[in-house]
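So this first bit is one chain, no partners, the form predicted alone, shown in structure tokens.
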Amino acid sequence: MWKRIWTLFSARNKEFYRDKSALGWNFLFPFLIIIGFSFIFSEDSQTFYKVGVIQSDNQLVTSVNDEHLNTFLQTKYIEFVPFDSDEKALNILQHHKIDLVINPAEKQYWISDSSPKGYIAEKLLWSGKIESKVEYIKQNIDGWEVPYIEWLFPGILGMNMMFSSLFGVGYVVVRYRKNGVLKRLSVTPTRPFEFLTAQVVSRMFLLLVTTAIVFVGCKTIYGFENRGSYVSLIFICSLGGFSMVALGLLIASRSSSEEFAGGILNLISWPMMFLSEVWFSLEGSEPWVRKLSSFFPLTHLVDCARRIMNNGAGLFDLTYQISALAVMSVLFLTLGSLLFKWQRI
């Protein structure tokens, strides 16, 4: 049996680094990425920005005994978000979440200094400053910032993971149906658990090289800080990664049609892209937009990177999210088993 795995795991990895366009996209799609947001946010320009608004019932004031306020709170492309204690604003301020922090009770505000959406919150909200007899009291957040660029490595990588995950196992196991390979498999001693044993394992190992080889080498360029355990940011990447090539494997688990499997891929990768915080947080959406996002592996790797790699956080803080992503690999892995067939129905 393990001599058969072996078989099919080598196979597998040779026609994966024999397709010089793919595994060239596969390093160079991060880096690209990183490099154009490097250079885009190095400008200073931003057309949207977050604000948050400490308010004791967590509803926003529309009419406070300052001219001054109402005049910043009607501006046109901000969106104000609000939040019943400047603990939990400063902590989602910190992590790029929001771009400043205002409380009006106790007239001060906060912004990040590395954050060039901050700073323009911050000229926005001085530049309808009328007389007025409070003024604000500008404040310094306590502890390490977290650069932007910091703040989006995480999502990059959990992306990469993504689309190498889905298209990687579903597309090639379709492929391998449609063109009647599984069909001779299927009259050799080759069991499904063994050929399906192996294309997780040769995805897991192609999807955490490539993997660490893009986090060295953007860590070599732009100087990254993990400030957590890189064992716990190993353990998170393999678990996040395993949940999405099982995803991939239930996607093919019985489709014979690359057409159908690449629009159910796609239909799968582009809303857990964008509603998994990869590019932009979700704080201050609507409810069921932030339930929905749950229900995303990406939402819980990228979570747990950030964490880790941003505020240095161990394993038994991400307690939530390792169960998460442990339950959808179990659920998605044992569904695809079931499922499977080596033929076309």
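Residue numbers count along the first chain shown, from 1. We call the rigid core whatever largest set of C-alpha positions still superposes within 1.5 Å between the two forms. Just so you know, these numbers come straight off a predicted model, no measurement behind them. Compared with the form predicted in complex with its partner chain:
- With the core held fixed between these two forms, Ile120 has its Cα displaced by at least 2 Å.
- Superposed on the core, the two forms barely differ at Arg254: its CA moves less than 2 Å between these two forms.
- The rigid-core alignment places the CA of Leu73 2 Å or more apart between these two forms.
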Given for the second form:
Amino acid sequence: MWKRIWTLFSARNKEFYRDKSALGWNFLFPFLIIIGFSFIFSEDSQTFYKVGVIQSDNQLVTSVNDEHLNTFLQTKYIEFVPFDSDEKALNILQHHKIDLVINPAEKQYWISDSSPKGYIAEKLLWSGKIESKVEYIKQNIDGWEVPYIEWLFPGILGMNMMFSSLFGVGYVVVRYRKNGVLKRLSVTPTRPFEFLTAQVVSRMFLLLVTTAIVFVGCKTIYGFENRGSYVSLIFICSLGGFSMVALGLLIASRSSSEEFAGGILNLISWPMMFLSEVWFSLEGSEPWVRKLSSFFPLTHLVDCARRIMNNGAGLFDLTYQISALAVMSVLFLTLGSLLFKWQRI
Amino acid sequence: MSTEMAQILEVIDLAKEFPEVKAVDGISFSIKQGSCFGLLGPNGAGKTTTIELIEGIYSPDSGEVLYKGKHRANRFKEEVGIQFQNTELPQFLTVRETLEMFRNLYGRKADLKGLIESCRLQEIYNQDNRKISGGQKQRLLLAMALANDPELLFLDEPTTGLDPQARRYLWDIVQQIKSNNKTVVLTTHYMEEAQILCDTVAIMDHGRIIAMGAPESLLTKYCSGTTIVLTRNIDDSDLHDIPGLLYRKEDKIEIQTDTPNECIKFLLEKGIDMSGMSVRSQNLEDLFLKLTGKDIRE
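Could I see the form predicted in complex with its partner chain next, after the form predicted alone?
The next block holds the full complex; its first chain is the one shown before.
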């Protein structure tokens, strides 16, 4: 039995690392995402609002004889776009490509009533005029602030693991079934359990190796820190990866159509990617969204990885998430094994 | 009973129905150890379903399959070798790795060197599976089927799609396997292949066996005569009284007769153009035509 598992494990590993395009993509994808997002969300390039400013010489004035406007023009995270005529600026505003247009010479501004961003931009324009009667003391969070990239990274890592697990197992097993490799194996003494174990172990091995390489690479480039224990992080990545590999096996348990399996995998992976707090927090979202999110293994993986890396949490702090991942793993693997068919049906 | 005469496989009243088609309709036969048994018939006759019922790919609706006199147990998979009609090879592996992989899935193993030599894989031994030709792929699939030094070998249309040279190459290998006292079960729609390789043939049509026996005895029994083949571009309206059975095919007319001289005299009298005519002794294709009224390749 062990020899057969080892044989199938080795064959799958060879197939993985010899498929250069897939291998390259597995490593390259998270790097590209991190590089892209670190650029997009860097302070210099991060803008939340765009304001058009009408200038006669198409140059943004640096010195306007209006203290209030000057304050507004120095607001961070707003991009001020110069326009040489009202007409041009208003046309762009109509198409929601900018949020507010201001003409300092005429002391006029325009917003679109239907634009929420225009509403906020207007509030920001007037914020300088408001003199607060309540005294608040400004506090900085220096010292325990989590840089955005450090918050993002566990999510990207988890997302990469999700795609690798679901597609790397699900798609491969379906392809094997479609092209008759599974049928050929079914007439050898290999048992389904042995085949599935080899697939799970192979994918887990590759998943952890690629994740470790991506982790070390990103850490070297960006220099972020892991505030928790590496053992806890490896444990969580293993358990989270295992639960998603098991989900991949469940999806691939019967289908022999790559198109169908691809559709199902996308149907699962996309909501999981957007509702597992990979990109944005679900804090304040509808309760049903948060409930739905709790059924995704990626949610718990990303949550655990963030709390370990960003907050230095230990495994005991993560009992609920670990239990959820363990239950999902057992459930997916049991169902996947019970439903598994060697051949097309 | 001597070992050589023992039945290695017995198929008893086997039946299998798929939606809208009765693929196998109550067939029975037995196969002697060390022999080559051929299932012949056109596409859709039920050959592959029969062989896959025996292999355990499908469960039969009724009937039994006995291996060495008993129901198939775990050792069946250890002791049989199977080559399917359409199987993709594992990707990104070399021929050597593929063979080693399949050998390692079994408790009993064929000698690797012997396997490579007998299936003539030396030249492509370290080549990627994706870069080998059709004939080479068939030889590798055959070697994979032999990886466990099987006692019983199933070959499902092993030469379909191969050029004549590659086909003869494979026949030589199968004959060599036979000479090692292995039992071979073969499906084919090439009658020539069956005549050359098989000790016993079962001719199938619509899920049933319509004739079974040694090729020579079947020919003696049903087809002792001669076949005259004429080109199709002749006026055949006057041929209904010809002393023989006349079959019109797409590109030719075949006349099966026990009295070839009378037949040719009849054709001369009718003024039939006999340029392009050929005369040959009958073979299994003629037998199939005689039994079913249709060509095996239809």
